[in-house]
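Form predicted alone, single chain, as C-alpha cells, below.
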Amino acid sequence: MNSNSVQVWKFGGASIATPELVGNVSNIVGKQLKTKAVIVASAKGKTTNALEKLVKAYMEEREEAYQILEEIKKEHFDYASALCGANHRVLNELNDLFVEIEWILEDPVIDPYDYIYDQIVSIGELASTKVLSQYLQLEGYNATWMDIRDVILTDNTHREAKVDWESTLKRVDKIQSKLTTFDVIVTQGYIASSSENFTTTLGREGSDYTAAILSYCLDAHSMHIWKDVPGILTGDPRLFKEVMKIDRLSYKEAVEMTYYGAKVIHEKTIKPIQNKNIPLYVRPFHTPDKEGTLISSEEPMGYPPVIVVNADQVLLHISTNDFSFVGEHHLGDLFALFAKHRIRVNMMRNTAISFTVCTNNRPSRIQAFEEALGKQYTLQKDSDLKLFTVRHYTEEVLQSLTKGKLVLFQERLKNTVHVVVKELVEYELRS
C-alpha cells in the first residue's frame, strides 16, 4: 500500500453527538473516500464534560459518581442501540469499557488526580469509536476499529502528555498493516499510552493533534478536520456578527492564530504536518462538498483582520519584597515555577521592580504557584479580564473592540496587537 494515498479525517464530538449526525459521517465517507482513510474521532457530544464531573465526584469521594456513570452508560447504550440495534455485540463492548470505570470507583482514592482523570475520561473516545466503527461496517464499508494506545506512545505527564516520536514511528506499521486489508480505520483522538501502558491524554481538545501525529507518521496525502463552521473564520461567529471565511492560510499564519488562542484547531496540530508539507483542510461538516479552508505552505497575498478572544483571563503582578530589581535570576526562577505549575504566559511585561503576566484563570494552578513563590515575592491578581488578540489589525477594529472597556495592558507587534480589557461598568462598581 502507498501510504501517500491515505487521508486522515478528524471528526469532533459535535459531529457524532447524535445517531443522525453519525449518519452524516457515513454519507461523507461514501462521497469523499477515494482510497484509504484513517478516521480520528472524539468522545461524542458532551461526554468529556460528564466524565470530568465523574472524576471530580470520585476524587471528592461523593456517591454522586455512580449516578453520573449510570447516566453516561444509559446515554451510550441508547446511542449504540439506535445505530446498531438493541442486540448488537457493541453493547457488550461498551459495557466492558464502563466496567473499567466501575473498578476505579470501587477503590479508595489513592492515585493523583491527573492520573485518574486520564484513566476515566479516555473511556469517552473508546466508546464513541467502538460505536462508529460498528455502524460503518453495518453500512457496508470495509472498516475496522483500532486502539490508538497501541500506536501513540508518550511520557508520563498525565493530561498534557508529550509524544515519544521515535517509539510512535516504530509502531505505525500496525496501522499500515491494517490498511492493506481495510479501507477505513476508526480510532481515537486525544488519548495515548505511556511506556508503562497507562492511558495518557494529549491536552483538552487534542484530537486534532492526534490526527496530525498520524498524518506525519503515515506520510498522509492530506488531513481533513470536519467542523460545524464553513472553515476558519476571521472571528467567533457567536461573538461577532460580521465574520468571513478565510479560504487560504499558510502554516505560519495558522501557527500564530492557534498559539494566540484561536479555537478552530488545536495549537499543536500544525507543526507535524508542516514538517512534511501535508495540506490541512478545515471543512464544513454539514456541507461537505464545499472547500472550507486550506492550510498549506503557500502564503496568500494578504489577510483580513482576525480576532481571537480569550475570556476569563487574570493578570498576575509579581514583585520582590525587598524592593530589589527583578533581574535575570528572578525571571529564571519565575519561569521555572510557571512551567512546574503549568501556567501559560499569554502576555508579559517587566519593569524595574515588578513582573506582570496575563494567563488563563486556573485557580488551583495559580494558588499552587503563589504558595511556591514563598516569602521573596508578593503576588497581586486582577481577574475577570478578556484578552483580545488581533492579527493584521486596523485602528478601526481596535477601537471597536475596546469601546466601553478599560484597557489594562496592551502590546503591539508588527502584525499583531494584544489588549487586556475589563468591562468599565464592572470596574466602576468594584472601585
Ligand code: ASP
The other form holds:
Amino acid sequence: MNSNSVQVWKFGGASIATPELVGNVSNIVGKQLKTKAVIVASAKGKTTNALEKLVKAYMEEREEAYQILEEIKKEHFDYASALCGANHRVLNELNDLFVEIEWILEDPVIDPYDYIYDQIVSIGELASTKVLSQYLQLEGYNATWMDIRDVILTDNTHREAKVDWESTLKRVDKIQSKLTTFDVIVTQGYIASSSENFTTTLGREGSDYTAAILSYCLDAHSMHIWKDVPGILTGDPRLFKEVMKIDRLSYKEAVEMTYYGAKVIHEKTIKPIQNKNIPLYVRPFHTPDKEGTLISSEEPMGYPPVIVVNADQVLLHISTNDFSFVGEHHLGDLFALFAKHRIRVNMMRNTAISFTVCTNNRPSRIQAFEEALGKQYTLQKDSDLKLFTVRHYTEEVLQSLTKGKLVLFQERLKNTVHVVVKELVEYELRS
Ligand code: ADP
Ligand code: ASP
Ligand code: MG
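Starting from the form predicted alone shown above, please give the structure in the form predicted together with aspartic acid (ASP).
And the full complex, kicking off with our chain again.
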C-alpha cells in the first residue's frame, strides 16, 4: 500500500444493510483499495429512521420506545453474530452502546428534543462501524475503529450542527498518527461533537459531508462514495424510467444539482473538496469494477438535461398590511427573519405589494417565522408542491415534466429552469 496518500471512502446505509453486503464491502476493499484509507460509514440500512421513531416515542412518553429499541437491538445482534460469530466481543460493545439509550429512556423527559435526538440517533453509526471494523479485521485487514467525535467538532445546533473547521483541523493529527500503524480506519459519518463534548449530528444523510470534511482536512488523494446506482444519473431512477449515467461532472454542476435537492449526495459535500481540488468518484457497490461518475474541476463539453425533484415545497406569499409597497427595508427585515428561522430560499419573486418565496416544508420553522412576522405582514401558504430544477433543459423535457400539473411559479435562466408545480388532480379536488 502507498503510505503517502490516503483515500476517503464512504459507504452509506444501503451498502452495509445486510451481512452479505458487508461481505461485498470487504471484497471491494480487497480489490479496489490501493492506498491507505479512512472508511466513513452510515448506520446500517434504515436504522436512523427507526431511531428517529424511538426518539419521538420517548419524547411523547410512549412505552413503544422500549419495543422499538428491542427490535433495533435484535437486528444488530443478528447482524453482528452472522458476521463475527455469536461469541465475538463486538456483541458486548454493541450492548454497551444500546445501554446508553436505555439510560436515557429511564429518565423523565427534560432535555430539548433536538439534543436528545442526537444522543440517541448517533448510536446507529457507532454500532455499524464497530461491526464493520471488526469484520474487516477478521477478514485479515490491518483495520481499526475510530470515534470521529474526537476529531470533528461543531457548534451545538443539534440535528444540524455547524462544523468548527479550525478546531477540527487541529485534531486531524489523531487520524494521521493512526494511519502510520493501520491501513484502514473505520469511522462514523453524520456524527460529531460539540465543544462541551455532547454528540451532535450534521443533518440527515450527512455521512457524505463527513467524508468531504475528512478529505479536506487530510488532503486526501481522492474521495469515493459507494452507492446503489451506477453513478450520478440524469434523474432519480426511483422517479424516472429513462435515466442515463453522467460520466463526468464539474464541481459547479454537482453543487447546483445537490443544492436544489438531488438526493444522491448531501448538499454540503462538494464545497470542501472543491476548495482543495480533490476528485470525487461516485461508484456502484453492486458492480465495483465499473466506472461511476467522476466529479472534478474539469468542465465536460456538454451535459444532457438533468432533472432534480425537490418534493414537499411550500410557497410563502408575504404581503404588507399597511398598503405600502414591499420596499428595500421590508426585504431587509424579511431576509433577517429567513436567516434567523433557517428558512431556505429556493426561489423568490417580488411584486409591488407581495413577496413570494419557495422553501422546503419545515412546519416548525415556518410557524416560528410566521409568528415573528407580526402584524405588519400577512402570510399565505400554498403547500404540497414540488420544485423541479432542470439543468440544460429542452422544451420537450419541460413539457413532459409539467404535463397534467399546475405551474405556480417558473423561472428560466440560461442553463436552468426552476418550476414549482402542484398535481392538478389534487388541486382541483381541494379548491
Ligand atoms: P446512501 O446509501 O449513500 O445513503 P442514498 O440512498 O442516500 O445512498 O442515495 C442513493 C439514491 O439516490 C439512489 O438509490 C437513487 O434512488 C437516489 N438518487 C436521486 N437522484 C439521483 C441521481 N441524480 N443520480 C443517482 N441517484 C439518485
Ligand atoms: N444515517 C444517517 C441518515 O440516515 C446519515 C447518513 O446516512 O448519511 O440520515
Ligand atoms: Mg443516505
